[in-house]
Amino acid sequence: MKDNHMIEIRGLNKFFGKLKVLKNIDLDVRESEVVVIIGSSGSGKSTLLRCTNFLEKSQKGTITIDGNVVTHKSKDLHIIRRDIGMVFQHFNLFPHMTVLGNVLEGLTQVKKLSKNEALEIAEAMLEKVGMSDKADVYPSFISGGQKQRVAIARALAMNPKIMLFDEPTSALDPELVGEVLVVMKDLAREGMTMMVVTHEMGFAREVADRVIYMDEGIIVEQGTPEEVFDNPKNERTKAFLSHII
């Protein structure tokens, strides 16, 4: 693993009216790391993720992507957004499009390819992730695992240098959410810097470098998944872990 930072997140906070949601985050991704992020409901992990990804505009603190400082303001923000992929719970597929047109409309629209390009480039990705069968079908006809695996290949497509996922397979039936993991584990694998946000726990002490335990705002709690889930140290963790493993 390198040890360049692919994001380096310093003094972040971030409030929904009054409501402090982020308290002063400081969180480094190397490149090619997995970083898994596990904590209750409405601990802050989904909008750390979203800042990181500009979704949400933070109130305070400094996030970097790749060497460049970047901010709501900034000119290239665009250019920035495109080197990180969201994978997002619900998908969020445009019903209106083939499984194909879903994963071509980001290379012709945002990178403004050539049809011949985005279309070779698409159904790699869709081979990929396994859905090459599947080009010419509509969302709606689709399995929920099936849709997710797209929304990868969608991301994918866009050749970013990070992958963010956000509970991924939270909203996929259990027997769906195995097809899903395969394709992250292989990206982890090919070395794509990564930060998830998950419950599935067996995922995180296979896959990730390291696993940040996040509740009410604040990290609680880092390490090697063995240091996390075999030996946590804050009674915060072994609360939470006690609950779900």
Given for the second form:
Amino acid sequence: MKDNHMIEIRGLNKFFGKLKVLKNIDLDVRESEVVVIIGSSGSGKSTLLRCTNFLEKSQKGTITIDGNVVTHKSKDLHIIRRDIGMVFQHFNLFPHMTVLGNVLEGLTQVKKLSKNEALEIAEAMLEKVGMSDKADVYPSFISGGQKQRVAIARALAMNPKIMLFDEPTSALDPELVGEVLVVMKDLAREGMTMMVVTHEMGFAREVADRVIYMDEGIIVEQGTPEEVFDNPKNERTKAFLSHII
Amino acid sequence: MVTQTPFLLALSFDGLEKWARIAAGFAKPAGYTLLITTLGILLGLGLGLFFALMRISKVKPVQWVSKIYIGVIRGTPLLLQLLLIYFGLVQIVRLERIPSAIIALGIHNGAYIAEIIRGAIQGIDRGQREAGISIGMTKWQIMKRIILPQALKRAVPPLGNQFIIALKDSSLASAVSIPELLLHARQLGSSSFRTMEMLLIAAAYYLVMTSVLTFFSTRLEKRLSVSDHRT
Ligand SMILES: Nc1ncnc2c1ncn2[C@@H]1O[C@H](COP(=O)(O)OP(=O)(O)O)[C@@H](O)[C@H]1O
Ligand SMILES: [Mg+2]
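Switching from the form predicted alone: structure of the form predicted in complex with its partner chain?
Full assembly next; the chain just shown is listed first.
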């Protein structure tokens, strides 16, 4: 973990109609830091990730990505998004493209690389997630765990500075969770800056530099995995942890 | 005086040759039917795609234009549209019968195709768009590369259906005196006093053409489903 801030979120407020989902969130994530976000359903974890990626418009607050202040009015939002990879609970692979096609898409369409350059990167990414042998297969023919690994490869192909994971293993059969977590652990080891929403407490303990507990749109408590899991200070954190462990 | 012989009697051996000649004479009118249908559908596809995209636009006035077009076209009979365009446009620009029928069929089918495509686009999971956004694609790239290919694939069965309807509807172009199948059958029927037989020949032509359309649309559907897991 380095000292500079890769992400700086200041005074972030997000409403859905009248419902206030994020309440004045302040959060810094350092380069190469792995932040795991936990909390019960509806507490605003997904919304926080989605605002960080500008998939959702926030009403108030600023987000700084690697030193650049980004707002919704920023003209080159789609360029900034290349620096932020996102992995979704339901994979969201493009079903009409092969596994390789999925990974190539951003390289050829967004980065406008030549076919050969793109192929080289895409194949390396599939190799990295252990999916090379399925390159020419369509997503509907592979398992959930394999889909999620391809989705990670697709995001990584853009060479992002930050990776956001929104419950990447929640839609998976239990026996498929491990293969995805292995890939994520590798990424963390290589120094990727990561924000991960997950219920995998084992993963959080092993990989997280910091664990954040969110409830009702507020960061209630944060600290090292040991601090949060073994000595939670807040009553709400204690109640949540006693439920899930 | 011509007396009407029963239909089956007419199918005696040397009659058969005569009937074959008459049936072959339907090929040219069938060509007109195919011509106005095909070009009408192509125009309809273009208009349909265009108005479908307008219909889902976030800009309200753009939406309204599309809504009005679809509403007006679906709310009035095709026959009236054909007549209106033929007699109405002729006042403004010199327009032949056939182009006017193609334009009318195009505008008419465009409204239905717009609704088909809009439905298919809106049926695509929101996550597809978000995945495109997250790798930095622009709105138009996402539409062109992610949403439309999936939506059009889903739209193939209803579009095929619409093509068949269009083929049959093209018979209304007889109202502006285009020598297509139905008009040919009626004219020949009344001049030969064999209306029934002529109509049946026309029916056979329509059936063959719609069957061919069905065949190709089913095949296209199969071809496009290579990416689907079959269980
Ligand atoms: N698009 C939306 N429109 C309206 N309400 C939403 C939308 N997305 C999320 N919400 C609401 O915002 C709250 C937080 O949701 P979310 O961030 O998905 O929570 P989490 O990921 O922690 O389960 C929930 O009450 C949810 O119902
Ligand atoms: Mg969520």
